[in-house]
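In the form predicted alone, a lone chain appears below as structure tokens.
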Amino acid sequence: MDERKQKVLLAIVQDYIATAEPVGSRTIAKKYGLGVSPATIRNEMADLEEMGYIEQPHTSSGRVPSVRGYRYYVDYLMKKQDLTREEEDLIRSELETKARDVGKVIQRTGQLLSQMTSYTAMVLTQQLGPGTFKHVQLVPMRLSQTMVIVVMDNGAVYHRMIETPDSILASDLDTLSKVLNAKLQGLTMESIKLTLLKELYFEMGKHKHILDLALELIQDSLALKKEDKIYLGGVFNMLTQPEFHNVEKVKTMLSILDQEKLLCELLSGESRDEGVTIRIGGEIKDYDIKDYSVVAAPYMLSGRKVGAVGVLGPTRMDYAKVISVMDYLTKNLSRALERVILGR
């Protein structure tokens, strides 16, 4: 594609993303300063249509990008869009203030992603199957409440809030954590013998209630089978997009969002070990969701992928904005989880 065609395609994509209205040659000539006449632009648009990069809706004389056009734009024409200082501060501060509770961190991540993109956000937490016990931490949260956090060697993380007596001190919880880590690290559920449990109760008998709850969570974690969970944010955000004034499209969207397994497969399949991936319309194989795009990126724990964050939106998505938000958000999510789980 020569430079002038690239400029015309870029103008069409940018204008359609901004307005949701088919783009005509006069609009491009007036708004984008390409230095050529509307007639010349019409010729270039005819070539782009023949090449499959733009399409003509039957109700309009203007053109809209095709899936191929969006793909060319994302791969070759799209410029990096930096977040504002305020947007970066919002992400950092929100994840830092929620960074003592894994569940709230995940939930807030979805809310932030939806809020900042105006699309539906998805956060996938992956349970990676049975593994060995790696680390436990008992974290005092507020009066009479403690969070038990269990980390497995496969990267899976489990947590539960438990009630604790007022007499329990932070130093007691720290001691309990150390004893559990010393006794259980590297063990599978089958390796935790009755004799080992007796040793634990002998050493920590005065805190039997807390020990019971902590061991229950550890054993549940060791026994869990592979199961992915997905959290949605801004489910109805897309209803504000012009494309979804069509009732049938709304029904299709709600049907997609109601299928947790489908969404988990979309996210886990789209995100590689690192970086943002973009699937546009018909590129999403095996699913009849040609009017949508999925942008996904993994988040990490100690350099290992433990989940993915994604956005489901119309093909007329502001890809540059979404990618910038997701890239910054996943990096800060990874840091927040390391602070919560590993105390870093």
The other form holds:
Number of protein chains: 2
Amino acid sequence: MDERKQKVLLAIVQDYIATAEPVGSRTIAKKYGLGVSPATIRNEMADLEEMGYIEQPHTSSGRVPSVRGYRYYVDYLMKKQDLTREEEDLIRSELETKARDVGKVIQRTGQLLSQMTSYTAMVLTQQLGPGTFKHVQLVPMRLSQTMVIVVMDNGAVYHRMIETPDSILASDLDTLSKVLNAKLQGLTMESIKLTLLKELYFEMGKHKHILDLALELIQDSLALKKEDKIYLGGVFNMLTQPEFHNVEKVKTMLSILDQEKLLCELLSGESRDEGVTIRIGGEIKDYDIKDYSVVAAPYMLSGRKVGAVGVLGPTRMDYAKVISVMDYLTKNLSRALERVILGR
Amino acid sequence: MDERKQKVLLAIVQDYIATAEPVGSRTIAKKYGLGVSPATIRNEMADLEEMGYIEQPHTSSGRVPSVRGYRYYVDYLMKKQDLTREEEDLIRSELETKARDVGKVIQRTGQLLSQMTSYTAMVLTQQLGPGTFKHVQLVPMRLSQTMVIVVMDNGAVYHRMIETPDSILASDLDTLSKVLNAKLQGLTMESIKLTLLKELYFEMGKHKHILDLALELIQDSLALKKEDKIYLGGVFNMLTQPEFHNVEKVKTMLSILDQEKLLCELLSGESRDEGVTIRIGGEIKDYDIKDYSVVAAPYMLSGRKVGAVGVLGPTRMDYAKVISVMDYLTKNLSRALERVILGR
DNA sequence: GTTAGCACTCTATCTTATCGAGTGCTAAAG
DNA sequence: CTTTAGCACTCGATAAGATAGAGTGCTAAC
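What about the form predicted together with the DNA, after the form predicted alone?
Every chain and every other molecule in the complex is listed next, the one we just looked at coming first.
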């Protein structure tokens, strides 16, 4: 592909991203100073179409980038676009000051992402994988009600109420906690199940009932499936995009957003461990998400990938902008999470 | 309003709810056996219109219920509609078996509600008000990282990581937990702040740093604003409603759904302590939510109102159905929550 | 009080005409 | 060989009738 073709393709992609209208030869010749006449551009465009980079919605209308065209643009032509000082400040202040717990941080992130791109933002939090047991605590809440709290080494905390006989004293619960902690320290479920249960029950037959319930929670915690949670933000923002003047399009989009599983796959699937992944239109395997692109990037917690943020938008999305926002955002998100979770 | 007028109004409301088309005199005479001719019905309709119960979208089209008409229908004409065996079973099984934690219960509730009504479901969880302190536990996680866990008497559990000096031993943390628990038992923040801090610091000057951080979390927990969280479900479902063939309508709706604060008010505001509240179209004060109705009902946890579920739909919604679903659902929701939270 | 008959209204839908942006091709110019 | 002006042609979008039919209100008869 010679240089002038590249320039023409770039012009088409940029203009289409900006206006959402098929772009004609005249427009290119006038707005993007290539120094040649529309007729020449038309020839180039005919070539580009033959090569599969652009398409015509119908004979005798302007050209529109094809999936392949977007791909070429993203891979070779797109210029990195830095955020303005204000935008950076906004992200930093929103994430650094205003959020004190994980949920808030996630939510803010989604809102920011959507607001700054005007597409739909998705934030995926992958449940920290099944860790090992760290601590259990039985807390007497009121007569015959006890709370079981289980802490995992990965920082997850689970709790549940259980019914306990009135005869049990607070000190009993304390002892029970102690014993459990001593016995179960650092184990995975398998080892607990196989080696220790008998021993435990033998020692503490008296409180068998409580033990059962407590162990049930511990078991649940340990076995917890890596269940992903997804936060969506700014669905409404996206409707300002001209493609959604058509109701059918809106429906398609909302039906995509309704399929949580699909979204999770889009965000987590086959993404490299760092940096932004872009999937354009039909490139998304299996599902028929033609017309939409997904830009996704993982975020880290102390070096480990613990989730991903993403943007869902029409193929005609402002990739440069989205990428730069996402880049800056994930970095700050990681930092914010470290602060909130690890107490740094 | 004489009996025949009521019948005509009932017919109009029912038919319009079912078909979304303005209903004409002929339709009523044919489908609803009033035993009179269309001309008679026309006369009645003219009267009803004069009284403000129905409206004409334009001269010479069928009639459509006005807000006042819906209100009359809901208050006097609507027949209670029981759920089918299958529907009841669905609700019960979904809520009783599948959900093990609060989040899941809430989510399932929303999904059920939306799915069974085909409108948008909202589930509001009001943060249990600021309770009193119950228990604190310092758990050593790894070198220089400690988790602070705070349990409130209302069952809320908060946790946070803090940085601790390497010199601190697990046994120190345990002692610290003990002392804190002994001192702070059952107090609200005010009393803690005013009376006990000095004493504490005096006793435990050595671990001042940890104390600070732990107290910070306790303070946060106690001071926690009654922050409401809202779960939305089935936005997509609603688009199957014929009113949303128009894009503008979709936008209006999504913009309503975007305003969390508004939604919270709709759900919690001025609702009686039990039973279903219905707000039709313009009846919703201040905001311009003409064209939409909200049906809401609180749900309980051991007798206290702890949240609300609601449905947002076009004024032309199937109130009878929604009410019966909601009625059955809130009861089961309360039960499910008691099971999950209180361990019954 | 009820109803048949009828003229009238208004929307929705279909058809037709027109406009104009944009193309591809041809032939001339560089 | 590349570029460009000129021109006929295509096709969607918009506007302007034309038509059908559902529904009304009114009048006069039952």
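Residue numbers count along the first chain shown, from 1. Just so we're on the same page, rigid core means the largest C-alpha set that superposes within 1.5 Å between forms. The structure presented is a predicted model; accordingly, all values stated were derived computationally and were not measured.
Core fit, then residue 178 C-alpha moves 2 Å or more between the two forms: True for residue 178: a C-alpha shift of 2 Å or more.
Did residue 90 shift 2 Å or more between the two forms, C-alpha, core superposed: No.
Rigid-core-superposed Cα shift at residue 166 between the two forms, Å: Taking the core as reference, the C-alpha of residue 166 is shifted 27.4 Å.
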